[in-house]
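First, one chain by itself: the form predicted on its own, in structure tokens.
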Amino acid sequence: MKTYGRFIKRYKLFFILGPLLMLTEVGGEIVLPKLMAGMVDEGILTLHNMDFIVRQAITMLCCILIQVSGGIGGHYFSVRAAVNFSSDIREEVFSKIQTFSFKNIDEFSTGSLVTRLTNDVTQVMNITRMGLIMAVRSPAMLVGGVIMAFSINARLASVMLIMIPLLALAIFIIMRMALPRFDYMQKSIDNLNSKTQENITNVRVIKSFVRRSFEVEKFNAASSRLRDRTLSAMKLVVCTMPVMTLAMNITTIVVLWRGGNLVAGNEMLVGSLSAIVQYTTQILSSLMMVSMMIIASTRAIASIRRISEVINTEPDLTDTDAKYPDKTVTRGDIEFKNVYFKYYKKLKTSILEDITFSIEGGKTLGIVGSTGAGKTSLVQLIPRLYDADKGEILIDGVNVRDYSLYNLREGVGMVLQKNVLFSGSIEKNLRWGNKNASMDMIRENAEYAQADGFITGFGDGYNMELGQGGVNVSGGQKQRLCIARALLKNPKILILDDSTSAVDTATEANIRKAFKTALKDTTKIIIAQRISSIIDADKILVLKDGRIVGEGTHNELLKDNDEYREIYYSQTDREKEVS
């Protein structure tokens, strides 16, 4: 209650207002028997009275009138709140997914928070409307209901209090069965909207591999699963309506046997035997709409743990503790000393090893090395995208954990190795860079990453919409458009993560060429698999196993770096058997 009680409490109103009315609609309900036993018993059968039974009438009429009144403003009410305390919940977790540090995001799989967002909210919308409508309604339409059958006759009402716990004991058991059923049909929801995340943004991959059927097969696997999952834990469901079904009917027979005996015997009159069924229908209506709410409650359960493990997550990475958190990046000078690093805290071997190394605020640093050598992992910890384990790492001179995290990434610009862009028009997608740049700076950064040229070519220009994902661009295209995006930033701090890999060389060149002249205060790092894209870098590290095996200008390596020299001579003894 911690977690949602501050939802609740923007909505209270809504909260009180619910359940209330339809308290005044249960009232007319519990009334409305008695009303029409007095007008059956009194009115026609003894008195033949027509004043006292128009009378009965229009209390009656207006009974009805409120309890409409009421079970309508209940639900709107109830409704009201369900709605807008899910909508509050939804854009809290989706927030708190903001918060996340990669590691964070990597503990959740993408398909479980998707599922976590949608089906889960959902269940709880669903479980607080159907609860504030018949948590109140239904106990006080028991409570009222055995209240006024005892009023009536209380040896013939006395039938339904053996039935009443024998219902509830059956309704304790399919819950607590029920529950961890319903767990495992979430866990399999996630696992299924992971498969088909998966398979329709790699649907490229798989139509250029010819994996249709695999992959067909492995999401009819998950598919299944999820049947399987579903079934189990709705064969106890069904069971709850025909077992508070056949209670109702064996309740309602006893009823009738015993009253119609009371009847004959002169001991009780038609209209009172009436109410006291419609009571007993009522009663026992009551427990069925319990049990409905207590058998959705426990998948609700499942997923209120599901939503408060994002919400209750903390979040790796801080600034809580910085301490300079209004300092901005303004050189962009950098430096590591000693720093280690490993995704996964229990393996012993670490991903970067010992890493020390500086560049100076508008320097250019090339990074090469072998696939897996920690490239990536090296430039992600200058944002703290991820933290390092030990060691330190400065910018301009202050360790990036004293400045706050907004402040830092908005000095730092990256083109991450895997080129995303949104959809919406190119434009848009550029402003994420500044959204309040003018077209012209745009169309000047635009052409400092070599991409205005193909922009003008479309038919929409930088109206054009994009596909989800940058689909309807190449691959270079996409490249180009990233950085463009990094530059319209303007940022101390520019990290070009291989990201001119699908560009050809004279584009790149290009490239590089620009980059001298838009960013010549800005500090440059640019991990590339082509020695041609850091050949005039001020400094390279050249990085094997996680550690630095080599560092100097391209020059300074060529003479004394064996591991640097083996992946020049292997690219241009390439170039030449091409040429």
Ligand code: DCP
Second form
Amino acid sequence: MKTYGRFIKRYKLFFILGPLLMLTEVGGEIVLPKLMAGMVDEGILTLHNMDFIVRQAITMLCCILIQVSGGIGGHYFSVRAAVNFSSDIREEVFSKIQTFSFKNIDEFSTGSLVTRLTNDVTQVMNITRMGLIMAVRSPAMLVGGVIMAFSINARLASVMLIMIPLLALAIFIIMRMALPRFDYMQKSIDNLNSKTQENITNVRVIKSFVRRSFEVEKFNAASSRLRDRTLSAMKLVVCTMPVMTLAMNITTIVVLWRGGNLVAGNEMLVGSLSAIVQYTTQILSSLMMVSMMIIASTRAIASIRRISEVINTEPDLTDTDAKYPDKTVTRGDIEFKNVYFKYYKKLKTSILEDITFSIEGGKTLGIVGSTGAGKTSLVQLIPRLYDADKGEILIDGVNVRDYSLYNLREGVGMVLQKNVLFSGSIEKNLRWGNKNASMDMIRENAEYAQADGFITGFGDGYNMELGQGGVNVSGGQKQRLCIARALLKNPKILILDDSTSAVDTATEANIRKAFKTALKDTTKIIIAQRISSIIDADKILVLKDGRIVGEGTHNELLKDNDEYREIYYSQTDREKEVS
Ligand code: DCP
Ligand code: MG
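Following the display of the form predicted on its own, present the structure of the form predicted together with the named molecule.
The next block holds the full complex; its first chain is the one shown before.
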């Protein structure tokens, strides 16, 4: 609840006005039957007094006006409170997710985060609205109705006192059974969302591997599980309504039967009897409302808990302990000292073991190694996408943990192996690197990345709209756009993780040439499959199974490193064979 207090505070007025106005609605509604009883019993049956009847009718009209305006106002403010409140929560959850480390996101799973952000927030909005409208109204109606009924005829009203506890017990039992089932149901929704998300983002791969029927089967299994769990939870909910209606009807019959006897024995007038019947309906229907609300809140409690989990998760990678939060990357020297790393604590062996090397600012470092050797893992530690488990990573002689994340990541430009573009124009995408860049700067950097040529070839040039994830450009074009985007950042350290794999060798050579002149002072780390991509690097690391097995220039490695020679000759031999 603490988590939500501050959001409620912002809309205090709405949160108070909503229930308060609902209370005036109850006030009007509750006196109506009694006024009616007076009109019938005294005005019509006893006194035959027209004046009295008119007076009573005017009072009733006033009550109806109060009731209606209270109802409208109460609903209005409750809706405003609930919508604003939940929209703030949604924004908070979203901005919290932005602070999450890769590890945090892996733990929640993307699908689950999406459900929490959408479905769960909607649940919270509904329960808040319902709660503001009913939480005060229904109990007030219940108590008020009982008091009024007793004030008319205590003997008849006491019938209700037997029914209320019985109903309350039934509601309690249903509630106890429903809560775990709804929790279960929500978990299935999560699972389904994860599956859907994975499937739809990877629909191309699925089609190319003709995995459609397999995926459909997998989805259907998740969907059936959700159906079964929803049914199991709903079975309970559908029971409540008939049980309540039955209880209401039985109580009404008992009241009518007992009341009929009293009227026949001249102990009570017809008007009073009809008023008590109305109060019975009011009381039992408000009990029904309470029970419905409790059921709805069992669902919402699960949602509330799941939202709190996100809001209260501390990002496991922060810069609050940074020693030099104002320091920026200036030279771009990098040094790894005995670094160990693994993705999950559970794993026995490390993904990276005892990594030690250094590279001076402005130089070029090449990294080669078979797939799964740990190349991507190694470079991800530099801008702290993940943290090393042991050892130190220094930039300009300062531990990366001692920079603020902002300054560190401003200093390091990275083109990820799985790079993405966003929907929007090419220009907008490139501006991610530097939102204040002039058009000339954008063009210049696109030229370095060998992208200007094909961009101007598009009809709309830099204004061409990219589809979601950059679907409407080729793989090689996408890679070049991502390089241009990173270059615009003008970083002190530039990391290219297999970023030219889809670019032809001639274009790649042009990119390298441009780097030499345009990025003289930038430290360049280039991960590549092709030796030709890193052949003229100042230093090359050869990685195998998470360890460095070779370090030196191309010529040095070629002379005395078996691993490197093997890679090199496998590629040159192949090229010879092809040509
Ligand atoms: N790994 C993991 N969890 C991740 C990413 C990787 O457990 N989220 C494992 C899989 C590999 C190892 O880490 O065994 C090293 O993975 P890298 O991505 O660092 O490997 P490379 O980048 O060298 O491989 P590639 O050339 O295929 O990109
Ligand atoms: Mg990789």
